[in-house]
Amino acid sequence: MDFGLTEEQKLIRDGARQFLRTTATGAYVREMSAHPTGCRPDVWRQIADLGWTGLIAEERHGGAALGMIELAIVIEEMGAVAFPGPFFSSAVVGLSALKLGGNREQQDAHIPPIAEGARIASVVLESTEMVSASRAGSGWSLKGRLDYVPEVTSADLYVLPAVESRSGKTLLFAIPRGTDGLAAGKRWDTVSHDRLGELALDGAMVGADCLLNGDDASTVLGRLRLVGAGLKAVEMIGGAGRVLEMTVEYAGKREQFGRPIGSFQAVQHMIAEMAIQVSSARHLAYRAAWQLERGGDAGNAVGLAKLRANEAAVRVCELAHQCHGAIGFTQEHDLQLYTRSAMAGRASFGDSRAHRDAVLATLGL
């Protein structure tokens, strides 16, 4: 495995990181806390102009057909930044849904508007709750409620697993926003100000064509878990990155006792183990969306990527806090939102347990 960048991808990471920490600044950020979809329509026009939300969606979809890497590239830059919005959950998993279970004719309807950027996606993956589907004519009926609904309020489109009553199977659903019966609840107040909620499902009524391979999708779903947890990996680790750079940049600022902090040897440690947490984690992190890009079973490259990404990026955080003093802590500062992030991040796609578990069971341990 050659972790080299090209020269393409090369121009794309330093393309997004001249816009994104141009565009997205600290008070951005903070400005889009309490905004219905984290991002500003401008800002978000433009990122679907730089083909962004269509990065791994085919040509005839009017995208850019690039892969996974490419794709990490773009997410550990947004992560570098702290980035808002619904970017994650829609050119991300969103898409991926459509590509890995939808057929022709529904790709051919959903993944172009997303690729765009006029529609945003939804995928639910998470929720401790589920919906049962029932035939109803040519069509179904689905009942229930959902919990951990990304974009709840703001999505055009929810792709969603349901129950089937009679075999217990378990199918995918793509909702658009509207559907009778389908009512959207209020965005939850998160750590990291994300836009999670809850989606209600009263009977609503949808068509045939609404149902994402007809067959049981738990292959499809566990895919798209192991596709969102490598890249939150590799998000979380541009966070950590960015925070890395801060701290070194402050160590040399701060004085005390008439000197800069940076060169006491307790502060130049803390600097050091971070270096090697984003080292680390940053390693696994591109091979899992190496191994991702490649097919087959990434279940033990993703697994090592999100436990050790959510290690590294929570203890670089906390030693950026110890080497910060209170300034860290406080909301004018950009190192709150690094570590909010880094703890939602940690949560999302299955925690340190979950992986762990994973993994060890692959190894028969």
Second form
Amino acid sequence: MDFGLTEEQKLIRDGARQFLRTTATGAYVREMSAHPTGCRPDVWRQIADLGWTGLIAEERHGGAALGMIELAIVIEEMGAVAFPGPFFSSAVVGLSALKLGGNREQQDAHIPPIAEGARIASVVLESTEMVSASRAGSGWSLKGRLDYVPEVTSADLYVLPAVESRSGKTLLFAIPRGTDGLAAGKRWDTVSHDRLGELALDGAMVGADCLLNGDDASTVLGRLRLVGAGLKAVEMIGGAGRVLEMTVEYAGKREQFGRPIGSFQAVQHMIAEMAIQVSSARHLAYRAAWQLERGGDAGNAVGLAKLRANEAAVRVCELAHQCHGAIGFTQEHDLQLYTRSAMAGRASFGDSRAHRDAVLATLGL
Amino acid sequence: MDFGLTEEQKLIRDGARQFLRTTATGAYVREMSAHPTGCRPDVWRQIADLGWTGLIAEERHGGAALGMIELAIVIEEMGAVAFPGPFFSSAVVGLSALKLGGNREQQDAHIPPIAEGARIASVVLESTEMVSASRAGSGWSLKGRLDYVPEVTSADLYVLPAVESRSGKTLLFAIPRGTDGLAAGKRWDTVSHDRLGELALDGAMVGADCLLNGDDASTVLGRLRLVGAGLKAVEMIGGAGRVLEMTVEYAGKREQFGRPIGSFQAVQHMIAEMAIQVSSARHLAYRAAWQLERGGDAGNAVGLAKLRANEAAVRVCELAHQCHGAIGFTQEHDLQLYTRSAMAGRASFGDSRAHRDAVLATLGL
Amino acid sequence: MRFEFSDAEEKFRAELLEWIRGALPADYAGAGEDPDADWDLNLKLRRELARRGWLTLAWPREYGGRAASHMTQVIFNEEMGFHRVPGRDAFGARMLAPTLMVHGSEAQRKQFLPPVARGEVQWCQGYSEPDSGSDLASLQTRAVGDGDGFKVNGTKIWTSLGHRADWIFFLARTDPEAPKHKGISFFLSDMKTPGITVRPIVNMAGEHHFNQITFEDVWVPRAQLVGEINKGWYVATTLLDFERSGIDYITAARRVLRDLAEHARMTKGPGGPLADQADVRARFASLAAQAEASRILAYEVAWLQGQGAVPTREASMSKVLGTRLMNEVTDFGLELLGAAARLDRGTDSAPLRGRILRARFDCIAWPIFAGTNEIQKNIIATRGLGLPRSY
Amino acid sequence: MRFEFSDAEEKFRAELLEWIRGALPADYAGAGEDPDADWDLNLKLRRELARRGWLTLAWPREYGGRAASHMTQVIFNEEMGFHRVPGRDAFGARMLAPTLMVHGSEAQRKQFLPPVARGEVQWCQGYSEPDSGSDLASLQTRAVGDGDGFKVNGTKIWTSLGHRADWIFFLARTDPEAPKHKGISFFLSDMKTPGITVRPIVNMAGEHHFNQITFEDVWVPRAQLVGEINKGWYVATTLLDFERSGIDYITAARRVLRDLAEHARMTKGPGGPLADQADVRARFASLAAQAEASRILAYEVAWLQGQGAVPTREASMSKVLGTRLMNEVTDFGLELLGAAARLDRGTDSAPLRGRILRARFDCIAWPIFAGTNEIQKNIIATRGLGLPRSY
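Taking the form predicted alone as the starting point, write out the structure of the form predicted together with the partner chain.
Let's see the whole complex now, leading with the same chain.
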């Protein structure tokens, strides 16, 4: 067991914290909620320059070839500022999809532009609807609708599952924006800065080179869901940790009855409970990242992490609201950004029910 | 809506409280845990003289002909002293069984001795096993085992269900102790002062006059379960209310850090939570009693009462322990008597699962 | 004991429900979803309630009320709340008017009660200040004698409907030397008085309910001082008792629970409707029992008030229970919706029109407003159970 | 970061598990179920642990220990706890010995450490008093200088194993004039010293763990004063840090959870095994996630200690989490058992030998002992997060 960070990891964390806390202020985050990509171009450029968009890409693709722990460190800091934008979709799930599902040519074609931040990838993992794929010449014809498509209006490359019309096998395609017959709906109104929506495929014709992982893609999809869930748990804990900090700061400063409210036992115990929730979810989240990096079955580790984060993140925000009083309930206060993020995170990449069976493996149930 | 008691009800409450708090001290309750009937004969005699054993019996049977609210008032006060003994089994469920299931002759035969406290009735409602009944001459032959039999070693009259071997109908019998082939097992070791155990019927022959309610007895059994559950909820709230009182008293008296612990906000808020739990369960419990008295379907009212009491009673004791510190964890302190009662009550006459469907009727689920 | 309503009460409920069915537009989404869009409907229904005498149901007859029982008032509030009907007047009819009946002068009652009774005036409340929340008595808004009146300076915050209000009732410090509870007075002011500025505060749901109200040399005539000078704290707490009655929180939770139950019946989960799954049923059952328990406690508050008692402890319990329940219910709702919990009302496919999410936002503030639940628990412990004060 | 044990640690665990399999009688019911019956087994296994060097696993080599890492010590405690193996020595080997290594004199170490290392002596702890629980520093037991030693008078309470102990370490006031933390000293005494009386205290489970110890003119030689006079509070808190490590609470909860899972697999409910029902699964999943989370936090405490840090905040969190979890797990267990939750171990048909009920009794006291969870939360808030003290 080792709970420490390497010197390099500490540098990544400190750099990420400094950059994000300076750049992604509450005002910035609010401004981005209406922005088409959710990330101001100059900020996106800086992120790419910092090497984050290609953090887990290999060096030959212009990436930093770092691992899941380093990615988790950056994600935790993003969670700590409720950072909006396509980073999670593109640099986490998108890159993972290509790394796991792409062949050499596909990786060489798609990874470098994503890694350098020039293109945005969207991976469809939560759709309640289905697309069917039929062979058409040397390529495929895709028909159907998908929903819960991330970065729906701004992605350059959609990675999406489709059911082979004859075999019923699940296939995975990587399809560029602009493909004929591919139409992105408008961005949904959601609780937080998700940019989800619907994608219609009206007999879209795609080449054979768009088919990732020729074989059944269910395994890859399953793995991608775990990557998403595990790192979402990390992001949620980043948010919860920052909410704890904000609350400690506020409670030490705000006075009522002639003394800081943080000296009242009721407030102290709410804050202690927040700290307990954060700490007891944080290690599980990092363990999930570690397990994803290490390989092997990560379902249990990720399930435990996501379930605990789901329980902790909203609870922490609720307690923070109670300590902040009315001010925390205003749009101009940053707290609500985190509360919205926590609610969004809980519903993303599997709610607690979805991870239940994997969690129960610990108990042989 | 009327939350008040009549003058007569207040007299019953005050009388019950005074008698029980004087008589059933912690020392008495402890002493009774090893007593064969759970109630010292002189105390039982006094209870009978107060008219409690026949509280809901009609006047022609020597009873007080009072209703469920009056019974609830007495039961709440019994809960408040964690009163042990066969009262609940005999004077609540037993009398109800005969009132609901007996014909005129059976009522005239069985109710008077129970009402005057000369006989103890035990109604078997929770058995996990079954007895079968076959016609034998003008009477019946009963074969099988029953468990969770209340007052197993001390009842004079067992009211028990049996399945008619041909029709599969459920029948209800009232069988006196001493019947050949009827054998009571030893009293089980349980969490509180239940006197549960097993009853074996080895081809016991009983006369036709032992068959209550000639028709299918499922309805009567269902009603008896509701009577038991509703009044058990009242008893549990009686206990929880007393635990709240004890804790308020202790917290006002016990000093640490140079002041009463009841002046610490953490302790105050635990006690406030206890008060909230008691109050929010108490009215539902009385409403269940009221509904049982009024007639009509009482499943929802009883289910809500028992579910809420189940959640509240143990929680209140847990908080009380936390306020009392180590002293409350000792055998010589009364608190543990209530904790044990609460645990027993929760598991009696249907746990929260058992009442779930009835509760959900409120929501049309 | 009797756990049912009287025939008269049931008759009133039937009459009210009959009216409610006709009063709302067919496609009505429910108050609170978009208060600004609902404002005209609110005013229209308020005047209709006034005409029927329902706005002043609980007022004594001498002030033009129907002298209805507290229980009838509860029924009114429950049905209006459960059906999300706008039109009630919390600040005027429910809080200020009964306060004026107790503490106001004859002239004040003559002047202020009739417009409230007719549903023609909107009041708002100036209690909290930026530095005075739980510690309300530390408020710093100053009112200094000035001719036949007072000059007021200071800032009030969290004023609901401040931007809609014609009049404000507020607290100001009139004796800065006195102990903090003993130098406060209770005033009324026309919102059009020069020097009053209203700044909107948008809440986390993106809605504009609250305002910050600034007083700069605002002159208030002495005739608009309620009760004695420096004794405003008593007036203020009388009013707070009217505010904290609790049934509205519980009603909102019951309504959400019913909507969720319907959703669970209609929605497929793995292996059948969500409503059939044991984990869902277990949560519903526990919440339903809490809801019914809280509801009866709120009835008890009304019953006690009807008996002439001041049920401080019960009202505080009811507030804690109701606000907590609503948070639990809406949070359970979001969990029940799963992935769709993210969809807000602007998304066509949002379940229940995004109402659960909206309600979840809204109710986060409920354990804070009208005295935080921590303050309520202090009240339960000290005033209710006699424990020593903690500070 | 690395979330797995080293090869050496896994090797140690395998060796330990191998030994555990052979050490316990075939029909062994588990420590705690009947401590008096287990006492001989406890002594036997303790001496065996001593022979293997496992009693003093974490002691430095200079005191005959194995200088094992904190993590190895955690593995030891987890496996011993999970398999309910008696024989560990909390008071001597885990609490007093490391304290003496820090604060004891050379002579004290020479005298007291070897018998502990050999598993030959039982220590007990004299901290709490009838009027000094959470406010331990208010203790009133007096030690007055008397020749080459002290004369001690006073009463200690909640002394586990007091009736089995050969020696006691205890706190007494040596300067009643000094501020309360500054007049306390730390002493050792043979329990056979004239004037010491042990009165048993039976707990709510009907078991005799605790005792009240009375000192009447008990003479303690100066050589048995640990550290400087009036500086016993520092010695005491060093020892408390060894007490509060947390893993035992969590291990107990994990074990109960595993037993319950097995029960749920084997037990029919309506429509199949209990383990298949969604409500049961939901509770198990939430508790399992809390258990794993708490477990890792306890590992972090060990890791921080290995880094030379003093993880006060983490240890307090671990204590709160573990004790709360055990209460939740056992309470869920009773709910899962339904009607059978009432059956105690004396009933043949009691599920899991009545163990859940017994555990439920036991753990009610855990949030109280070793510093109440309220005190722990104060520590987290003030020492951990820097909030101002509340009193």
